[in-house]
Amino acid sequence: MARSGRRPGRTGTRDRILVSARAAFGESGFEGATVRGIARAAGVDPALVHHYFGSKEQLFVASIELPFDPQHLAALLVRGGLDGLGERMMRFAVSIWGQPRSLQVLLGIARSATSDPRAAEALRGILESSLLPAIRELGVDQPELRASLIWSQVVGLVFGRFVVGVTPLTAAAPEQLVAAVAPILQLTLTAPMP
């Protein structure tokens, strides 16, 4: 007699839901994304979203998991020392924007950070757990202020280019952005602080 019910093994449903959630949070932020819309895009019943993730909040937390380790990455970036660090940082930022999954995760965090405390905490957490310790290791004065200024410049560029859609920023080639912003980041790291 043939067995009825679900076939054994992975169905990929959870992964499809996560892909849809990243896209929805990336486009609409936490407040604008809906469980029904995410389920529809994934081709599943909304009950399955709740089955796999429990709530919209838990789905959001699962969907904003970065596809790289920020602490390890920051350590690699500063390994080359202070010289050229601004350019290495900008090249990394631009490379992340070129990866659709990474960009969706970062946009989901960025768009949601203005209205959701979990997203704001995730954004601060990347700064506090990766960039700040790495800059402290360089032995520069006021590492907290320098790291925060660099972070605000990069996050501001992400908002301007991808969230607000400021035309000169959206039209600029990645190399133009690296050439324009890397010297500013380098000055932020090396210029005397008041």
Given for the second form:
Number of protein chains: 2
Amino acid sequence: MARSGRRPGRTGTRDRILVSARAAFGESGFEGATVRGIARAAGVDPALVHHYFGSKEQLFVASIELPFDPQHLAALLVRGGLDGLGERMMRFAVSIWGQPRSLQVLLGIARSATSDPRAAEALRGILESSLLPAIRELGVDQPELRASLIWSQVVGLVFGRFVVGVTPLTAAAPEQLVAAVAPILQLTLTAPMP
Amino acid sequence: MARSGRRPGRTGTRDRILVSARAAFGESGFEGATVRGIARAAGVDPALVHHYFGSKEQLFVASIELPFDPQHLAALLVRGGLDGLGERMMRFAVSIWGQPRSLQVLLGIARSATSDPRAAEALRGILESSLLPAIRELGVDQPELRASLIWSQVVGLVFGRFVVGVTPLTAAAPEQLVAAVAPILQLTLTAPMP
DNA sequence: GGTCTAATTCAACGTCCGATGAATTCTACA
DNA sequence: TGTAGAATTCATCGGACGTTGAATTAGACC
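Since we've got the form predicted alone here, give me the form predicted in complex with a further copy of the same chain too.
Below is the entire complex, every chain and molecule, led by the chain shown above.
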């Protein structure tokens, strides 16, 4: 039984709450995760969560900060031109979901997007602030449609691999996925579009 | 205030509950939808839901019966061979999500898959009982990986169009989507795979 | 007409949830 | 050393949820 009152020394409590929150939201989405569960995982009283973050929603917002800078991504994609862009995109996706913390953020957003418009907007934001500008800058025709199709392919991959657990997708090595999907993305960039 | 007791005449109450349930699950997923809300939408006391279906979970199972027969779909895809298979797949997907009831069932499963392993299994089932057998039967190499990639593309499309609301995907006419995506699916079927 | 069964509502229980406000303990700084 | 403020817990509130059991009303069949 932890007695009440301030703890001696520096306790990174706020950070521990954030870490637990990312794990919980990534596992169960916004609605499925509970403030009490997050507090328990952080070894802390639920009231502390509100003390630091005000509300469950604000905690969510704080915990799903995008694990990369959209402009940086856009620049990275543009650099190198249209050639090999599909592969660069896949490599970036794979490198992001290879980091546990980034993956948690991504899954937290994706799992919450099914019920929370804000999370859905965050997902759209990745498309509109990175993918679309990059493709526009390269002067491809029908940039909106192409960017959306690429976005939906990557989202589908993440969904299949990490949410639904489709065996060939969970079993494939990252390199194999890159090799398999990159040409498809490349065709999505270059094929004639209606 | 509806007084208690049996209603005169034939009241399709059970069916009305099912209809409301599909709408609610499609809109909010299993956890987000509430028995009380479904009952309210059906103009009925919440206890009736349990009288007819036993539990929220059994109601969910009853309401998400797949809107098509997997074997029939597999046969439809095989008939006609590898040529134009991508287009047939897209046409089928578009025709399914064009029917409101089917779309509700699909979205109910997809939205619940983020937290409910059973729904995730139902989603995998579409892949394993229709897509994969069809592709296998056509003698393509790497059928598991190809089927999974096609599945993830279609799931991503549904997610983008109906859950996240990606503008180019919501705005595109079904025919335009078929024309844009079919060649990509076809490449996924025929491109060399690692 | 009497009786059994199905349909329907009502009232309630127990649980979990997010949130609040007060009390307690420590740190920082004058 | 005294005191303001930050960190932490505790007890609790009000609400929503799934579920249950009893009571009420209608149809079906003898």
